[in-house]
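One chain comes next, on its own, written out as C-alpha coordinates in the form predicted alone.
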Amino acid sequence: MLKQIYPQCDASRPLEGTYLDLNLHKQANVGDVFIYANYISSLDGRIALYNADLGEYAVPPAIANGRDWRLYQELAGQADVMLTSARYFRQLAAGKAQDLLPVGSGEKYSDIKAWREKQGLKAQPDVMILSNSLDIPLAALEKVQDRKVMVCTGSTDQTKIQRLAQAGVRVIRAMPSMDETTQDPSTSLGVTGAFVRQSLIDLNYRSAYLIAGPQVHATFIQDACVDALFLTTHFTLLGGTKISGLVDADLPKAQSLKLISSYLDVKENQMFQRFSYVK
(Lines of atoms letter the chains of each structure in order from A and count residues from 1; the text may use other names and numbers.)
(Lines give C-alpha, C1' and ligand atoms only; values in the text may rest on other atoms or scores of the structure.)
Protein backbone atom coordinates (compact mmCIF):
# COMPACT_ATOMS: atom_id res chain seq x y z
CA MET A 1 0.00 0.00 0.00
CA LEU A 2 0.95 3.64 -0.53
CA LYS A 3 0.24 6.45 1.93
CA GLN A 4 -0.83 9.70 0.30
CA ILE A 5 0.71 12.68 2.05
CA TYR A 6 -0.46 15.38 -0.39
CA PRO A 7 -3.01 16.74 -1.12
CA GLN A 8 -4.73 14.41 1.36
CA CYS A 9 -2.85 13.22 4.40
CA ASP A 10 -2.74 9.59 5.52
CA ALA A 11 -5.08 8.30 2.79
CA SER A 12 -3.94 4.85 1.62
CA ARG A 13 -4.24 3.09 -1.72
CA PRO A 14 -2.70 0.14 -3.59
CA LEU A 15 0.36 0.73 -5.75
CA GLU A 16 -1.38 -0.68 -8.83
CA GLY A 17 -3.47 1.94 -10.58
CA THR A 18 -1.91 4.93 -8.82
CA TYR A 19 -0.91 6.49 -12.14
CA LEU A 20 -3.19 4.54 -14.47
CA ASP A 21 -6.20 6.23 -12.87
CA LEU A 22 -4.99 9.65 -14.07
CA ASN A 23 -6.18 9.22 -17.68
CA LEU A 24 -3.28 11.22 -19.07
CA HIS A 25 -4.40 10.43 -22.62
CA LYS A 26 -7.39 12.70 -22.00
CA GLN A 27 -5.60 15.70 -20.45
CA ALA A 28 -4.68 17.64 -23.61
CA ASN A 29 -6.76 20.59 -24.72
CA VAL A 30 -8.34 20.40 -28.17
CA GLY A 31 -5.61 20.73 -30.80
CA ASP A 32 -2.81 20.17 -28.29
CA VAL A 33 -0.75 17.32 -26.82
CA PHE A 34 0.00 16.49 -23.18
CA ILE A 35 3.71 15.74 -22.68
CA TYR A 36 4.92 14.17 -19.45
CA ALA A 37 8.33 13.08 -18.20
CA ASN A 38 9.40 10.53 -15.61
CA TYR A 39 12.60 9.90 -13.63
CA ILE A 40 13.81 8.04 -10.57
CA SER A 41 16.33 9.91 -8.44
CA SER A 42 18.38 9.29 -5.34
CA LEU A 43 17.93 11.55 -2.33
CA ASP A 44 21.04 13.49 -3.42
CA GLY A 45 19.63 14.11 -6.90
CA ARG A 46 21.33 11.43 -9.01
CA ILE A 47 19.29 9.82 -11.78
CA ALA A 48 22.36 8.08 -13.22
CA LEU A 49 25.98 7.33 -12.34
CA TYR A 50 28.82 6.60 -14.74
CA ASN A 51 29.26 2.86 -15.07
CA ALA A 52 32.85 2.07 -16.04
CA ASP A 53 31.95 -1.47 -17.13
CA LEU A 54 29.26 -0.21 -19.51
CA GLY A 55 31.24 2.86 -20.51
CA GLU A 56 28.21 5.11 -20.04
CA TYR A 57 25.73 6.51 -17.52
CA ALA A 58 23.10 4.16 -16.12
CA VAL A 59 20.41 4.02 -13.44
CA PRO A 60 22.14 2.74 -10.28
CA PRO A 61 20.95 -0.69 -9.07
CA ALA A 62 20.75 0.74 -5.56
CA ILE A 63 17.65 2.77 -6.51
CA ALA A 64 16.14 0.81 -9.41
CA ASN A 65 13.20 -1.29 -8.22
CA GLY A 66 10.15 -3.15 -9.41
CA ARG A 67 7.60 -0.91 -7.70
CA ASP A 68 8.89 2.17 -9.50
CA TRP A 69 9.00 0.12 -12.71
CA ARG A 70 5.33 -0.76 -12.27
CA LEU A 71 4.40 2.92 -12.27
CA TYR A 72 6.74 3.52 -15.22
CA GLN A 73 4.66 0.95 -17.08
CA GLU A 74 1.43 2.65 -16.02
CA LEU A 75 2.67 5.94 -17.46
CA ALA A 76 3.60 4.19 -20.70
CA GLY A 77 0.15 2.64 -20.77
CA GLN A 78 -1.45 6.08 -21.14
CA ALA A 79 0.79 7.29 -23.97
CA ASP A 80 -0.09 7.57 -27.64
CA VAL A 81 3.62 7.90 -28.35
CA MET A 82 6.89 7.58 -26.43
CA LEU A 83 9.67 10.11 -26.95
CA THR A 84 13.15 8.67 -26.67
CA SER A 85 16.67 9.14 -28.02
CA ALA A 86 18.95 7.35 -30.45
CA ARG A 87 21.12 6.51 -27.44
CA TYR A 88 18.44 4.15 -26.17
CA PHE A 89 18.45 2.21 -29.45
CA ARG A 90 22.24 2.02 -29.44
CA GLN A 91 22.01 0.59 -25.91
CA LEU A 92 19.32 -1.83 -27.07
CA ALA A 93 21.48 -3.04 -29.95
CA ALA A 94 24.40 -3.56 -27.55
CA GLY A 95 22.26 -5.41 -25.03
CA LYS A 96 22.66 -2.64 -22.44
CA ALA A 97 19.14 -1.19 -22.42
CA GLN A 98 17.16 -1.52 -19.18
CA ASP A 99 14.27 -3.12 -21.04
CA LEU A 100 12.37 -3.05 -24.30
CA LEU A 101 10.05 -0.08 -24.64
CA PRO A 102 6.84 -0.78 -22.69
CA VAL A 103 4.00 -1.67 -22.37
CA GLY A 104 5.67 -4.77 -20.90
CA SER A 105 4.68 -8.33 -21.56
CA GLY A 106 3.62 -10.92 -19.01
CA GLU A 107 0.88 -11.31 -16.46
CA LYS A 108 2.22 -8.46 -14.28
CA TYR A 109 1.20 -5.90 -16.90
CA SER A 110 -1.82 -7.62 -18.43
CA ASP A 111 -4.16 -5.19 -16.67
CA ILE A 112 -2.41 -2.25 -18.36
CA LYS A 113 -2.80 -3.86 -21.76
CA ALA A 114 -6.47 -4.55 -21.03
CA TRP A 115 -6.89 -0.93 -19.92
CA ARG A 116 -5.39 0.35 -23.19
CA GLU A 117 -7.75 -1.84 -25.18
CA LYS A 118 -10.74 -0.60 -23.20
CA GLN A 119 -9.67 3.01 -23.82
CA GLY A 120 -9.44 2.41 -27.57
CA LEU A 121 -5.65 2.78 -27.61
CA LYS A 122 -3.32 0.66 -29.72
CA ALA A 123 -1.61 -2.30 -28.06
CA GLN A 124 1.68 -0.37 -27.91
CA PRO A 125 2.48 3.36 -28.00
CA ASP A 126 4.19 4.60 -31.15
CA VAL A 127 7.83 5.66 -30.89
CA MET A 128 9.38 9.01 -31.79
CA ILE A 129 13.19 9.11 -31.69
CA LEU A 130 14.86 12.50 -31.21
CA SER A 131 18.24 12.47 -32.92
CA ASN A 132 20.47 14.91 -34.75
CA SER A 133 23.13 12.27 -35.42
CA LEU A 134 20.77 9.63 -36.92
CA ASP A 135 23.15 6.99 -35.56
CA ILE A 136 20.38 4.47 -34.99
CA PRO A 137 21.11 0.73 -35.39
CA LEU A 138 18.58 -0.85 -37.73
CA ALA A 139 18.83 -4.13 -35.81
CA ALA A 140 17.42 -2.40 -32.72
CA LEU A 141 14.56 -0.89 -34.72
CA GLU A 142 13.48 -4.38 -35.72
CA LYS A 143 12.51 -4.96 -32.09
CA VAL A 144 9.74 -2.32 -32.33
CA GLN A 145 8.26 -3.23 -35.70
CA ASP A 146 4.90 -3.81 -34.00
CA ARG A 147 4.37 -0.04 -33.78
CA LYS A 148 4.88 3.14 -35.81
CA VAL A 149 8.43 4.50 -35.54
CA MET A 150 9.39 8.08 -36.39
CA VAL A 151 12.57 10.13 -36.11
CA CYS A 152 12.69 13.87 -35.48
CA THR A 153 16.00 15.29 -36.69
CA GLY A 154 17.79 18.41 -37.81
CA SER A 155 20.24 16.37 -39.90
CA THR A 156 20.56 16.90 -43.64
CA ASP A 157 22.49 13.65 -44.13
CA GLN A 158 20.51 12.14 -47.01
CA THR A 159 22.33 8.82 -46.82
CA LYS A 160 21.23 8.25 -43.23
CA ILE A 161 17.74 9.61 -43.92
CA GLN A 162 17.26 7.22 -46.85
CA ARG A 163 18.63 4.33 -44.82
CA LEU A 164 16.00 4.89 -42.14
CA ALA A 165 13.22 5.49 -44.67
CA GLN A 166 14.00 2.20 -46.36
CA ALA A 167 13.65 0.51 -42.97
CA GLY A 168 10.10 1.88 -42.69
CA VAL A 169 10.90 4.79 -40.40
CA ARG A 170 9.24 8.13 -41.02
CA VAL A 171 11.83 10.92 -40.84
CA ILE A 172 10.55 14.34 -39.77
CA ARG A 173 13.12 17.01 -40.46
CA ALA A 174 13.41 20.38 -38.75
CA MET A 175 13.52 22.91 -41.56
CA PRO A 176 15.77 25.99 -41.45
CA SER A 177 14.35 29.39 -40.56
CA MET A 178 14.74 32.37 -42.89
CA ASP A 179 17.87 33.46 -41.04
CA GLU A 180 19.41 30.00 -41.33
CA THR A 181 18.90 29.52 -45.08
CA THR A 182 21.97 31.62 -45.83
CA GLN A 183 24.17 29.21 -43.88
CA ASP A 184 25.89 26.12 -45.19
CA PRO A 185 23.03 23.75 -46.17
CA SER A 186 24.99 20.79 -44.82
CA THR A 187 24.79 22.20 -41.29
CA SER A 188 22.46 20.21 -39.04
CA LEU A 189 19.80 22.03 -37.04
CA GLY A 190 19.06 21.11 -33.46
CA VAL A 191 15.68 19.52 -32.72
CA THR A 192 13.82 21.81 -30.31
CA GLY A 193 11.06 21.02 -27.89
CA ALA A 194 8.75 23.38 -29.77
CA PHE A 195 9.41 21.55 -33.06
CA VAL A 196 8.71 18.15 -31.50
CA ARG A 197 5.54 19.37 -29.81
CA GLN A 198 4.19 20.84 -33.04
CA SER A 199 5.10 17.65 -34.91
CA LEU A 200 3.14 15.62 -32.36
CA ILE A 201 0.13 17.92 -32.74
CA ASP A 202 0.33 17.69 -36.54
CA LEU A 203 0.28 13.90 -36.22
CA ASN A 204 -2.82 14.10 -33.97
CA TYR A 205 -1.17 12.63 -30.89
CA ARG A 206 -2.82 13.51 -27.58
CA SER A 207 -0.38 12.11 -25.00
CA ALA A 208 3.40 11.76 -25.22
CA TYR A 209 5.68 10.12 -22.64
CA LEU A 210 9.17 11.63 -22.52
CA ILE A 211 11.69 8.98 -21.42
CA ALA A 212 14.85 10.55 -22.88
CA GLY A 213 17.78 11.78 -20.79
CA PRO A 214 18.33 15.03 -18.90
CA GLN A 215 19.65 17.02 -21.87
CA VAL A 216 16.50 16.30 -23.88
CA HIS A 217 14.47 17.14 -20.77
CA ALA A 218 16.24 20.52 -20.66
CA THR A 219 15.45 21.13 -24.34
CA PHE A 220 11.74 20.69 -23.65
CA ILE A 221 11.87 22.89 -20.54
CA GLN A 222 13.58 25.68 -22.50
CA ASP A 223 10.61 25.80 -24.88
CA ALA A 224 7.99 25.31 -22.12
CA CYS A 225 6.92 22.13 -23.90
CA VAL A 226 6.56 19.63 -21.08
CA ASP A 227 3.45 19.60 -18.92
CA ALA A 228 4.03 17.15 -16.06
CA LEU A 229 6.90 15.51 -14.20
CA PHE A 230 6.57 12.21 -12.36
CA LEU A 231 9.48 11.85 -9.97
CA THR A 232 10.33 8.86 -7.81
CA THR A 233 12.71 9.88 -5.03
CA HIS A 234 14.47 6.90 -3.47
CA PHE A 235 15.72 7.63 0.04
CA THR A 236 19.31 6.65 -0.75
CA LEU A 237 22.49 8.71 -0.91
CA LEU A 238 24.64 7.65 -3.86
CA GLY A 239 27.41 10.24 -3.93
CA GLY A 240 29.79 10.15 -6.87
CA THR A 241 31.27 12.83 -9.13
CA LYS A 242 30.37 11.44 -12.57
CA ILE A 243 26.62 11.87 -12.31
CA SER A 244 23.49 12.89 -14.19
CA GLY A 245 20.70 14.93 -12.65
CA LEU A 246 17.22 15.83 -13.84
CA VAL A 247 18.60 18.62 -16.04
CA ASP A 248 22.14 18.47 -17.43
CA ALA A 249 22.16 21.69 -19.40
CA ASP A 250 21.92 25.44 -18.87
CA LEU A 251 18.40 26.85 -18.63
CA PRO A 252 17.60 30.43 -19.67
CA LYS A 253 15.80 30.86 -16.35
CA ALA A 254 14.85 28.82 -13.32
CA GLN A 255 11.88 26.50 -13.83
CA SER A 256 9.24 26.43 -11.10
CA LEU A 257 7.11 23.35 -10.56
CA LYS A 258 3.91 22.86 -8.58
CA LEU A 259 3.41 19.73 -6.48
CA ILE A 260 0.18 17.96 -7.47
CA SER A 261 0.42 14.77 -5.43
CA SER A 262 2.82 12.82 -3.24
CA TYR A 263 2.73 9.20 -2.08
CA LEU A 264 5.01 7.54 0.46
CA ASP A 265 6.05 3.98 -0.38
CA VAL A 266 7.27 2.62 2.95
CA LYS A 267 7.87 -0.85 1.52
CA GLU A 268 10.57 0.37 -0.91
CA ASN A 269 11.71 3.46 1.05
CA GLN A 270 10.77 5.96 -1.65
CA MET A 271 8.29 8.66 -2.61
CA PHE A 272 6.22 9.10 -5.77
CA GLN A 273 5.57 12.73 -6.66
CA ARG A 274 3.69 14.40 -9.49
CA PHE A 275 4.47 17.99 -10.50
CA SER A 276 3.15 20.39 -13.10
CA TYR A 277 5.50 22.85 -14.81
CA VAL A 278 4.63 26.48 -14.10
CA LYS A 279 4.47 28.26 -17.48
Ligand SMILES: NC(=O)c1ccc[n+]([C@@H]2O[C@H](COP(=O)([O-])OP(=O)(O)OC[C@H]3O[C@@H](n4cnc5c(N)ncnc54)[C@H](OP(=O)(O)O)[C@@H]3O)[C@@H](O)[C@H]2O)c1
Given for the second form:
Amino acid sequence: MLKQIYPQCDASRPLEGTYLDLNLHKQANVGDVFIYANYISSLDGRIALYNADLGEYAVPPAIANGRDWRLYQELAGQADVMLTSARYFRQLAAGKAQDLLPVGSGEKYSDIKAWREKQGLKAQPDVMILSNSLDIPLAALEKVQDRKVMVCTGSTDQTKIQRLAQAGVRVIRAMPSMDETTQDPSTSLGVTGAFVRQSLIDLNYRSAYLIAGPQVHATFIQDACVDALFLTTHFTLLGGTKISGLVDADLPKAQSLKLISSYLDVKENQMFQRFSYVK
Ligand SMILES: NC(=O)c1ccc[n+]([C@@H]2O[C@H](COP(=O)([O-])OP(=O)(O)OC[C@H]3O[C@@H](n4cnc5c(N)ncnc54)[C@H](OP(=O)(O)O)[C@@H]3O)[C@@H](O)[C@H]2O)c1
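Mind giving me the form predicted together with the named molecule, seeing as the form predicted alone was just shown?
Time for the whole complex; same chain goes first.
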Protein backbone atom coordinates (compact mmCIF):
# COMPACT_ATOMS: atom_id res chain seq x y z
CA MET A 1 0.00 0.00 0.00
CA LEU A 2 1.01 3.62 -0.50
CA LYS A 3 0.30 6.39 1.93
CA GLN A 4 -0.88 9.55 0.24
CA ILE A 5 0.59 12.61 1.91
CA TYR A 6 -0.47 15.30 -0.57
CA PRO A 7 -3.00 16.66 -1.47
CA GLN A 8 -4.86 14.42 1.00
CA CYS A 9 -3.09 13.29 4.11
CA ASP A 10 -3.31 9.77 5.52
CA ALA A 11 -5.27 8.20 2.64
CA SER A 12 -3.93 4.78 1.56
CA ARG A 13 -4.10 3.08 -1.82
CA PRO A 14 -2.54 0.12 -3.60
CA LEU A 15 0.52 0.76 -5.75
CA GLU A 16 -1.12 -0.69 -8.85
CA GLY A 17 -3.24 1.90 -10.65
CA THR A 18 -1.69 4.91 -8.88
CA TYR A 19 -0.54 6.41 -12.19
CA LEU A 20 -2.65 4.43 -14.67
CA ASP A 21 -5.74 6.23 -13.40
CA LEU A 22 -4.36 9.61 -14.51
CA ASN A 23 -5.42 9.35 -18.17
CA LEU A 24 -2.38 11.26 -19.37
CA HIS A 25 -3.33 10.49 -22.98
CA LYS A 26 -6.39 12.72 -22.51
CA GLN A 27 -4.71 15.75 -20.88
CA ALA A 28 -3.62 17.72 -23.95
CA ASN A 29 -5.74 20.60 -25.22
CA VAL A 30 -7.02 20.37 -28.79
CA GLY A 31 -4.06 20.68 -31.18
CA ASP A 32 -1.49 20.16 -28.43
CA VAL A 33 0.51 17.33 -26.86
CA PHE A 34 1.05 16.51 -23.18
CA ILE A 35 4.72 15.76 -22.44
CA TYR A 36 5.68 14.10 -19.16
CA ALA A 37 9.05 13.01 -17.79
CA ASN A 38 9.87 10.37 -15.21
CA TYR A 39 12.99 9.77 -13.12
CA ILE A 40 14.12 7.78 -10.14
CA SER A 41 16.64 9.64 -8.04
CA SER A 42 18.59 9.03 -4.87
CA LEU A 43 18.09 11.37 -1.92
CA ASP A 44 21.30 13.14 -2.96
CA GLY A 45 19.92 13.80 -6.45
CA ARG A 46 21.66 11.13 -8.53
CA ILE A 47 19.76 9.47 -11.37
CA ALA A 48 22.83 7.62 -12.63
CA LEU A 49 26.40 6.93 -11.55
CA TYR A 50 29.38 6.17 -13.72
CA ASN A 51 29.88 2.42 -13.77
CA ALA A 52 33.53 1.67 -14.52
CA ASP A 53 32.79 -1.98 -15.43
CA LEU A 54 30.25 -0.94 -18.05
CA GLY A 55 32.21 2.15 -19.08
CA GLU A 56 28.86 3.98 -18.99
CA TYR A 57 26.54 5.89 -16.72
CA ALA A 58 23.81 3.62 -15.35
CA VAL A 59 21.01 3.64 -12.78
CA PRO A 60 22.53 1.98 -9.68
CA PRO A 61 20.87 -1.21 -8.38
CA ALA A 62 20.80 0.41 -4.93
CA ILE A 63 17.86 2.56 -6.08
CA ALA A 64 16.31 0.66 -9.04
CA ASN A 65 13.39 -1.45 -7.86
CA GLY A 66 10.30 -3.27 -9.07
CA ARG A 67 7.75 -1.01 -7.41
CA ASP A 68 9.14 2.05 -9.19
CA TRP A 69 9.27 -0.02 -12.37
CA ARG A 70 5.58 -0.79 -12.02
CA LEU A 71 4.81 2.95 -12.10
CA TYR A 72 7.29 3.48 -14.96
CA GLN A 73 5.22 0.93 -16.89
CA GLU A 74 1.93 2.60 -15.95
CA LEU A 75 3.26 5.89 -17.33
CA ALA A 76 4.44 4.15 -20.52
CA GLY A 77 0.98 2.64 -20.82
CA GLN A 78 -0.55 6.09 -21.35
CA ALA A 79 1.94 7.25 -24.00
CA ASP A 80 1.35 7.63 -27.73
CA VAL A 81 5.09 8.01 -28.16
CA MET A 82 8.22 7.65 -26.05
CA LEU A 83 10.99 10.26 -26.28
CA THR A 84 14.43 8.80 -25.87
CA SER A 85 18.07 9.40 -26.73
CA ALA A 86 20.46 7.87 -29.26
CA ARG A 87 22.76 7.07 -26.38
CA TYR A 88 20.11 4.73 -24.99
CA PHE A 89 20.10 2.79 -28.29
CA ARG A 90 23.90 2.67 -28.29
CA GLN A 91 23.82 1.25 -24.76
CA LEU A 92 21.13 -1.22 -25.79
CA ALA A 93 23.19 -2.44 -28.75
CA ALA A 94 26.20 -2.91 -26.49
CA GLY A 95 24.10 -4.95 -24.05
CA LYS A 96 24.50 -2.23 -21.42
CA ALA A 97 20.89 -1.06 -21.16
CA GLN A 98 17.74 -2.60 -19.88
CA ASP A 99 15.16 -3.26 -22.58
CA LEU A 100 13.10 -0.29 -21.44
CA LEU A 101 10.69 0.24 -24.26
CA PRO A 102 8.12 -2.54 -24.52
CA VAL A 103 5.05 -1.79 -22.44
CA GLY A 104 3.55 -4.54 -20.42
CA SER A 105 5.80 -7.43 -21.40
CA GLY A 106 5.47 -10.13 -18.77
CA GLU A 107 2.49 -11.35 -16.79
CA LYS A 108 2.88 -8.67 -14.08
CA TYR A 109 2.11 -5.90 -16.55
CA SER A 110 -0.52 -7.62 -18.68
CA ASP A 111 -3.21 -5.40 -17.12
CA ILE A 112 -1.43 -2.35 -18.58
CA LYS A 113 -1.46 -3.94 -22.04
CA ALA A 114 -5.17 -4.69 -21.65
CA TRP A 115 -5.79 -1.13 -20.42
CA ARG A 116 -4.10 0.32 -23.55
CA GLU A 117 -6.23 -1.84 -25.77
CA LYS A 118 -9.42 -0.75 -23.98
CA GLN A 119 -8.41 2.91 -24.40
CA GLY A 120 -7.96 2.39 -28.14
CA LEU A 121 -4.22 3.04 -27.95
CA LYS A 122 -1.76 1.11 -30.14
CA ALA A 123 -0.22 -2.01 -28.58
CA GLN A 124 3.07 -0.14 -28.08
CA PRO A 125 3.91 3.56 -28.09
CA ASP A 126 5.92 4.83 -31.05
CA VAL A 127 9.50 5.95 -30.46
CA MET A 128 11.10 9.33 -31.08
CA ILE A 129 14.88 9.52 -30.66
CA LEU A 130 16.88 12.73 -30.22
CA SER A 131 20.32 12.56 -31.80
CA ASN A 132 22.80 14.91 -33.36
CA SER A 133 25.43 12.28 -34.13
CA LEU A 134 22.93 9.92 -35.82
CA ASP A 135 25.10 7.11 -34.49
CA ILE A 136 22.22 4.75 -33.85
CA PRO A 137 22.97 1.04 -34.18
CA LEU A 138 20.51 -0.62 -36.55
CA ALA A 139 20.62 -3.82 -34.46
CA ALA A 140 19.13 -1.95 -31.51
CA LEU A 141 16.39 -0.47 -33.71
CA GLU A 142 15.28 -3.97 -34.64
CA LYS A 143 13.99 -4.31 -31.08
CA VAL A 144 11.37 -1.64 -31.81
CA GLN A 145 10.49 -2.59 -35.38
CA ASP A 146 6.88 -3.28 -34.36
CA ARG A 147 6.25 0.51 -34.15
CA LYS A 148 6.97 3.81 -35.85
CA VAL A 149 10.48 5.06 -35.10
CA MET A 150 11.47 8.67 -35.71
CA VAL A 151 14.70 10.57 -35.16
CA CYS A 152 14.85 14.31 -34.52
CA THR A 153 18.24 15.68 -35.49
CA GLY A 154 20.15 18.80 -36.42
CA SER A 155 22.60 16.77 -38.49
CA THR A 156 22.88 17.19 -42.25
CA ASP A 157 24.91 14.03 -42.80
CA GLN A 158 23.11 12.52 -45.82
CA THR A 159 24.92 9.18 -45.56
CA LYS A 160 23.69 8.64 -42.03
CA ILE A 161 20.23 9.99 -42.82
CA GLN A 162 19.90 7.57 -45.78
CA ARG A 163 21.13 4.64 -43.68
CA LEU A 164 18.39 5.28 -41.11
CA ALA A 165 15.74 5.97 -43.76
CA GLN A 166 16.55 2.63 -45.42
CA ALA A 167 16.00 0.95 -42.07
CA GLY A 168 12.48 2.42 -42.01
CA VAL A 169 13.24 5.30 -39.63
CA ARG A 170 11.67 8.68 -40.31
CA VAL A 171 14.35 11.35 -39.92
CA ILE A 172 13.01 14.77 -38.92
CA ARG A 173 15.57 17.50 -39.40
CA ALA A 174 15.61 20.67 -37.36
CA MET A 175 15.98 23.87 -39.39
CA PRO A 176 17.34 22.19 -42.55
CA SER A 177 17.65 25.26 -44.76
CA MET A 178 20.36 26.92 -42.69
CA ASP A 179 22.78 24.02 -42.80
CA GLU A 180 22.27 23.13 -46.45
CA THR A 181 24.08 26.29 -47.47
CA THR A 182 27.25 25.09 -45.74
CA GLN A 183 27.15 21.64 -47.38
CA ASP A 184 29.07 20.47 -44.35
CA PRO A 185 27.80 17.06 -43.21
CA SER A 186 29.45 17.40 -39.82
CA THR A 187 27.59 20.59 -38.98
CA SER A 188 25.02 20.10 -36.24
CA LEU A 189 22.45 22.61 -35.14
CA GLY A 190 21.04 20.73 -32.21
CA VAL A 191 17.40 20.02 -31.67
CA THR A 192 15.32 22.32 -29.48
CA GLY A 193 12.46 21.30 -27.23
CA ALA A 194 10.13 23.58 -29.16
CA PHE A 195 11.03 21.84 -32.42
CA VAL A 196 10.35 18.38 -31.00
CA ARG A 197 7.10 19.51 -29.41
CA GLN A 198 5.87 21.00 -32.71
CA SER A 199 6.93 17.85 -34.58
CA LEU A 200 4.89 15.75 -32.15
CA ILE A 201 1.86 18.00 -32.67
CA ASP A 202 2.28 17.84 -36.47
CA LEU A 203 2.30 14.05 -36.21
CA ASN A 204 -0.94 14.16 -34.16
CA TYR A 205 0.54 12.70 -30.99
CA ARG A 206 -1.41 13.57 -27.83
CA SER A 207 0.82 12.16 -25.07
CA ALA A 208 4.60 11.82 -25.05
CA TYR A 209 6.65 10.10 -22.33
CA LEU A 210 10.15 11.50 -21.89
CA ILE A 211 12.37 8.65 -20.71
CA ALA A 212 15.74 10.06 -21.75
CA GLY A 213 18.38 11.44 -19.42
CA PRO A 214 19.50 14.88 -18.27
CA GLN A 215 20.51 16.40 -21.62
CA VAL A 216 17.20 15.70 -23.30
CA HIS A 217 15.36 16.82 -20.16
CA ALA A 218 17.30 20.12 -20.25
CA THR A 219 16.47 20.52 -23.97
CA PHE A 220 12.77 20.46 -23.13
CA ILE A 221 12.96 22.63 -20.00
CA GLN A 222 14.95 25.30 -21.88
CA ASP A 223 11.89 25.86 -24.12
CA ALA A 224 9.27 25.31 -21.39
CA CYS A 225 8.10 22.27 -23.37
CA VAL A 226 7.53 19.68 -20.67
CA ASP A 227 4.28 19.57 -18.71
CA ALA A 228 4.69 17.09 -15.86
CA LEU A 229 7.48 15.47 -13.87
CA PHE A 230 7.04 12.14 -12.10
CA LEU A 231 9.84 11.77 -9.62
CA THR A 232 10.61 8.77 -7.45
CA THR A 233 12.98 9.67 -4.64
CA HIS A 234 14.64 6.65 -3.10
CA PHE A 235 15.79 7.30 0.45
CA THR A 236 19.40 6.36 -0.25
CA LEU A 237 22.56 8.43 -0.42
CA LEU A 238 24.67 7.26 -3.35
CA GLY A 239 27.52 9.77 -3.22
CA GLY A 240 30.02 9.64 -6.07
CA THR A 241 31.67 12.33 -8.15
CA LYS A 242 30.91 11.04 -11.67
CA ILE A 243 27.16 11.43 -11.49
CA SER A 244 24.11 12.39 -13.51
CA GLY A 245 21.36 14.55 -12.07
CA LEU A 246 17.92 15.40 -13.39
CA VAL A 247 19.27 18.26 -15.52
CA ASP A 248 22.96 18.32 -16.45
CA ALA A 249 23.01 21.51 -18.52
CA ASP A 250 22.69 25.25 -18.05
CA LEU A 251 19.13 26.55 -17.89
CA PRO A 252 18.20 30.10 -18.92
CA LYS A 253 16.58 30.47 -15.49
CA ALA A 254 15.75 28.34 -12.48
CA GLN A 255 12.74 26.14 -13.20
CA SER A 256 10.07 26.19 -10.54
CA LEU A 257 7.82 23.16 -10.05
CA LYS A 258 4.45 22.78 -8.33
CA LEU A 259 3.72 19.67 -6.31
CA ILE A 260 0.57 17.88 -7.51
CA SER A 261 0.69 14.64 -5.51
CA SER A 262 2.93 12.77 -3.13
CA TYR A 263 2.84 9.15 -1.98
CA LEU A 264 5.04 7.46 0.58
CA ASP A 265 6.05 3.88 -0.23
CA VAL A 266 7.17 2.57 3.15
CA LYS A 267 7.75 -0.92 1.74
CA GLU A 268 10.52 0.25 -0.61
CA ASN A 269 11.67 3.32 1.33
CA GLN A 270 10.81 5.81 -1.38
CA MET A 271 8.44 8.62 -2.33
CA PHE A 272 6.46 9.02 -5.57
CA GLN A 273 5.81 12.66 -6.46
CA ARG A 274 4.13 14.35 -9.37
CA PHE A 275 4.94 17.96 -10.26
CA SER A 276 3.87 20.40 -12.93
CA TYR A 277 6.44 22.77 -14.46
CA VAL A 278 5.55 26.36 -13.72
CA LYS A 279 5.54 28.17 -17.08
N1 LIG B 1 17.24 7.31 -13.06
C2 LIG B 1 16.46 7.56 -14.09
O3 LIG B 1 15.25 7.67 -13.94
C4 LIG B 1 17.03 7.74 -15.46
C5 LIG B 1 16.20 8.12 -16.52
C6 LIG B 1 16.77 8.31 -17.78
C7 LIG B 1 18.12 8.09 -17.96
N8 LIG B 1 18.89 7.71 -16.90
C9 LIG B 1 20.33 7.48 -17.04
O10 LIG B 1 20.95 8.69 -17.43
C11 LIG B 1 22.07 8.37 -18.26
C12 LIG B 1 21.99 9.22 -19.52
O13 LIG B 1 20.80 8.89 -20.26
P14 LIG B 1 20.60 9.36 -21.75
O15 LIG B 1 21.75 8.91 -22.55
O16 LIG B 1 19.23 8.99 -22.20
O17 LIG B 1 20.68 10.89 -21.55
P18 LIG B 1 20.77 12.26 -22.23
O19 LIG B 1 21.93 12.89 -21.58
O20 LIG B 1 19.49 12.95 -22.10
O21 LIG B 1 20.98 11.98 -23.79
C22 LIG B 1 22.22 12.03 -24.37
C23 LIG B 1 22.13 11.87 -25.88
O24 LIG B 1 20.89 12.33 -26.42
C25 LIG B 1 21.10 13.09 -27.59
N26 LIG B 1 20.65 14.46 -27.34
C27 LIG B 1 20.48 15.07 -26.14
N28 LIG B 1 20.02 16.33 -26.30
C29 LIG B 1 19.90 16.51 -27.64
C30 LIG B 1 19.49 17.59 -28.45
N31 LIG B 1 19.09 18.75 -27.93
N32 LIG B 1 19.51 17.43 -29.80
C33 LIG B 1 19.88 16.26 -30.35
N34 LIG B 1 20.31 15.20 -29.64
C35 LIG B 1 20.31 15.32 -28.30
C36 LIG B 1 22.57 13.03 -27.91
O37 LIG B 1 22.74 11.96 -28.83
P38 LIG B 1 23.94 11.94 -29.90
O39 LIG B 1 25.16 11.70 -29.08
O40 LIG B 1 23.59 10.79 -30.79
O41 LIG B 1 23.96 13.24 -30.60
C42 LIG B 1 23.19 12.69 -26.54
O43 LIG B 1 24.37 11.91 -26.63
C44 LIG B 1 22.01 6.87 -18.53
O45 LIG B 1 22.93 6.22 -17.71
C46 LIG B 1 20.61 6.47 -18.13
O47 LIG B 1 20.58 5.16 -17.61
C48 LIG B 1 18.37 7.55 -15.66
